[in-house]
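Next up: just one chain, as structure tokens, the form predicted alone.
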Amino acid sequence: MSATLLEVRNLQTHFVSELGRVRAVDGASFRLESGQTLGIVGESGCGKSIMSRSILRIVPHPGEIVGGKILYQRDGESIDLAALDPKSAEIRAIRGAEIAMVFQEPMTSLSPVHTIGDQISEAIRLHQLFSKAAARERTIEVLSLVGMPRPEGIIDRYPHELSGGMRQRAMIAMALSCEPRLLIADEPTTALDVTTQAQILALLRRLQGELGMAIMFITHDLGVIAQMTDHVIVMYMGRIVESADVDSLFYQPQHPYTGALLHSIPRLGSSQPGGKLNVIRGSIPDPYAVPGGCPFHNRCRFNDGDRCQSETPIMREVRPGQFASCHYAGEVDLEGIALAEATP
């Protein structure tokens, strides 16, 4: 059996402001087994990034953790990251050697004055005790591990001097340089062709077999989610709305959002040529005046008037191990996919 190797409950992390107090995340809980891929799902915007985020301690200014644990096991001993000083040398420990990150954007990530290598390199000598020739050797093993090609030539070039698909191997590579045992893979597809995103997914499903790591995959594309997950979380407005494994959600979602997500996936001949892709009706409410009640309510077709409107829904067990937080799932009849439809 897994057993737990993360567990936030009731994480609230928040941006406060001249024009008032954003919930970016807002009451989230959930638990991460050793070796799982988690994915969080939801659009731009509803907390996923921040979340993630709020785990390393590198949330920015003025956000800050103002509620909740963040509860990370090592060694038969839970640490409460949320309690952690950002700047401490016990974060800064565990930070991407215990945990890492593969931020969306390589470009914006990796620093443009340096090469390849020695970003890398820094990173091992960082968390390791290696001497500058062996973290080279390193560096270059954990490029060769990502497939990138001629990784004796890559280590000393720019990144700007390398394609799209190579700079993100190459932020996977600095991620996995200390073998963590998490990685989180904020969008880390968003930008790049469809063959190359096919090939780093591949090559992260192919590293977790070979490493053993658990992963937390963010992103927007419920195909990509999918493809590569054991169990989903579902985010809106900083909350989690649903919590299941991923047939589960896809087959049988139990929120009305989760339902105008799957609903709103574009399908090869399922609509006339020239015809409308479904959408989400409304807009996410402003999120300094986010309503009262279920924040899904001005755009959910089930609102009754009355309850959606004044009572805020708690999360609970729909059906066993599905969770979600609405008044009415498992009575509204929404429509789920195929498993093979959604997956690229």
Given for the second form:
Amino acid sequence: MSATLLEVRNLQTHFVSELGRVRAVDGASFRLESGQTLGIVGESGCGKSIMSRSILRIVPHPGEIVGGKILYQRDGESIDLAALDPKSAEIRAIRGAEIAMVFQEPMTSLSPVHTIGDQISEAIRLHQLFSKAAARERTIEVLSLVGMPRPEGIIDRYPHELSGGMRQRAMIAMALSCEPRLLIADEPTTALDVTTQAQILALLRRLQGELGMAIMFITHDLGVIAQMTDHVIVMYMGRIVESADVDSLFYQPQHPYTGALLHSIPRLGSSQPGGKLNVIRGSIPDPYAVPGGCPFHNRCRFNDGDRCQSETPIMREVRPGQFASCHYAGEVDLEGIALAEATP
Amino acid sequence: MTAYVIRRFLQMIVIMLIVSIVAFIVIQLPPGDFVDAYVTTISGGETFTQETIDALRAQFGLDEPFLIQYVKWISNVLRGNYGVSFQHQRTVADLLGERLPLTLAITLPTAVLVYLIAIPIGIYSALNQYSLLDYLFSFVGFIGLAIPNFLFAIILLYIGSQYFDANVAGLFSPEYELAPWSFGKFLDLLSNLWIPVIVVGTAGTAGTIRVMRGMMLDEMRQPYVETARAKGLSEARLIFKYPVRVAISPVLSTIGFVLPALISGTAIVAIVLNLPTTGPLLLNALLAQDMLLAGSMILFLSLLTVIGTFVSDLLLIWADPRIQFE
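If the structure you just shared is the form predicted alone, then what does the corresponding form predicted together with the partner chain look like?
What follows is the whole complex; the chain from before opens it.
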């Protein structure tokens, strides 16, 4: 159970243009064990999507991995995905087959002019030796696995003929068609309404139980994190600021940013009607001009005006198994919330 | 699908009927008729007596009321009899039979070349945006779009005759001009074809490159391309299966206009280059109010437009399943 599947070491993915250099991922390190569900949480633009695309080597132009390692473990050997050519046959054999991805927008992430079945069986035939007929059967099989009603009919439908939830099910079926060891789900429920969201989350939980794959769950929704994940990584400005198991993170956050995120969840009965919502003050710094020191210092209420602005904090173990990159982690008094409060 | 095709066919018949009436009216709209035009162009000081003019008018049937003329004409056309050109004193079928093959010899290869050249270049330019070749194609493309065809024809005429000693005016070298068809004449035609093909095709190629490039740039940014990439498809395979398939739609929708353009689109170039094609024939027929010739040609062009649009629609339905039969 606790064999390492993926280890990311000091990953740096940068975007360089005439405007300057954006450090979308700036020295991220973490481990993912097989069968584990890892949550990656952070505001828009914190680098969580780029980090997941770095693993598959599909970072959009002009983004590039400029440093670090992505060690993928297979059959006792370790492959550094960061060192592969993004167009090589080696990485293409891993994409879709061993590491698959579910995207945010089920409408635009499926080709509008090809049938669901065409797009799913393509993945099957690409990675496995299947005849056309066998691939079609397998497609129907995975469609019923994801709870698609009447899969024999749906297989010949086009995406625009399906509802949002059904499209996302088709997307998940496509990702699972080759039985990957790791499923990266990039905000898979953000574009769906709440009822459908709950169905898709339940589906993913069930499938993980049945297939035993690891899931990397990327979201900005702490409620989803609370429901879905074992271990959580909090990202801010391309860096990992806190890493902990889900209970510790919610009950005893150690990084001020995590604390602020938790308290920005609106909760029933926590404020007077007409009262203000808790928000994190300030906004994310200009990615082209990141301030020195701790990247969060300009928004942090514990900013000491000295060390926080000059010295970049390093990641350290604050409690057993819980890491945070804050000079005062463990000293500042942060209030957690109950897990149940986070789930809608 | 069958119901859709039948419905479209019925619509086409109605459209053609309306077009024939409108065409007949429009050709007759300018003051006077063929006989007036004839008399003013022919009579170099010579005067026609009123009797001669009336006799001419009666001979061509122009003294009859408009409606009778129309009904006579259209019922003949429906029976496959297009009548005799007033101007040329030859049957319309004969005139078209002479010029249509030569016209198609220029326009068909041009149309095919436009797509064969423009679509790959458009795709290449989009995939290598802001590369040296992309800038080069864009530069050439804008010039191709901006230069009027007749000017381009004159420039090529000049360059061809000045530097390549080519026979640039007309489709045949003088020795083959009036010779009967032979293999030598065919080769001669091929060797003279390149100037009109370049002139006629440049603007279309440039335009299609821009459309294809723009569409591809849009489509390459779509999330479904990322999905295909995350699936493990190779770049070449995913580009041709996904974004190209979507990006080609606007190009398919213009195929409908290519058909009539094959026949009439080359008029100005043909006049400059002295080409024996249908373009100048139609222009002269309209100027001379040569009713039967002009009417038949316009009817033919309209038919091609209607058929072309229908073909385009079928292609679009095939290419994009989101389009419904409505």
